[in-house]
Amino acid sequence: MQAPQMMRQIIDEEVTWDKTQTIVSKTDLYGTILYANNIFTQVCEYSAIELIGEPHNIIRHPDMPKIAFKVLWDALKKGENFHAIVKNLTRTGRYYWVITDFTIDKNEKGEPCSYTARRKAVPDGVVKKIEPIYKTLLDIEKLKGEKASELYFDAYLKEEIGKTYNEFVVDLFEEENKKEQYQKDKTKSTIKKGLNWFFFGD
């Protein structure tokens, strides 16, 4: 049974977790987790028992803003394959944050008819600069309605990024991750593999 969020007390600590390792779900059209694999039960602490049924966001962290969820829905709605990155909520309290590749699986019809998720840690520079972003739509949401937040987040991607916000979420997690890996001394070689990669392997 869901843990609801006003009964989570919110603690500022990261859920340590093998940051090597891919997060997989699957839900329904409507958000209903219909598989979540072993490390998505380590990382979220919830069993994958407790976790099959419930909605997706019985994992949303509070300082999520609303918004950030609608550009997803609102993108797999019109077949669209989506990146995000986000902040989720393990069932103690604590935070891990993940980029998420989105897919629209299809029936024998070609009709959608669930969506998996594969979510991989972010590097730190990724958080730094998404998080008082989503703190701005946060507290926008909260003084003005969702509405404001959405309006601010538009004008916000066309006039200083110039990018949706898929584009944006990309080109932001491939600069940080590039950055991380020469501090690692990977090779280059390893490093233009992009997304596709970082999600399926070789």
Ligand SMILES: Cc1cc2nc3c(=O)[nH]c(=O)nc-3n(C[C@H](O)[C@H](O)[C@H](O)COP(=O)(O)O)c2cc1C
The other form holds:
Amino acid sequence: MQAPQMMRQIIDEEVTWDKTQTIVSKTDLYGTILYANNIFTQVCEYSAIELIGEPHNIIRHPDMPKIAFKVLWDALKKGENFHAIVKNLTRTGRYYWVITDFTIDKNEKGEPCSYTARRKAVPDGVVKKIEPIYKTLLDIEKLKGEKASELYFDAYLKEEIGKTYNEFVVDLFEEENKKEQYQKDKTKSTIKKGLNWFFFGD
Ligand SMILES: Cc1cc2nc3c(=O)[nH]c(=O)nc-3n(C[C@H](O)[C@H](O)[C@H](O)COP(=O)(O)O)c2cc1C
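Okay, that one was the form predicted on its own. Can I see the form predicted in complex with the ligand too?
Now the full complex is given, and it begins with the chain already shown.
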């Protein structure tokens, strides 16, 4: 089987998937995959057998800056549920963007025992806004190192966004989702108007 993060040819093409579905995976406390639902295996193009026991970075896309995962792990270790917008890599080198809701599962003693990630597709508007930020973070990481990228991200969130990464992601998703819904409703009412004209005249 293909080793995690083995050189895969990157193809600048989005994988086609049913965007009404929720992609679910569960890991142990170190990010080793324990469970993957059917839609996850379809989208990432690995079977469940191939995924189980592998580190989650098996689907890490090289366009993702390291700092995005550092903030994720810092939050989980602090016991905080978290949201992230992630570009993932499929087996054939294609990509898909998702918003991920991370939750911490607890055992009967109330101690963290695993993590569950539930992912939904994101509107294009979200990708348009987050992609250039990740690109800047990645460029800084490559040229000036991880620490510089982290410091820039901290300052950017404080100075330009005024929110934590988690708040930024949730608000951005909600905003763009509303816009998308509004556009859909507008199209529907135009169609209704068109049909009214057809049946009843204007
Ligand atoms: C529950 C859970 C789900 C994760 N899902 C993803 C994912 O979909 N894509 C991804 O690149 N990393 C995901 N990660 C983070 C990876 O464990 C890893 O930190 C990341 O891919 C960066 O890889 P690296 O640490 O080797 O640089 C997830 C982690 C957890 C705990």
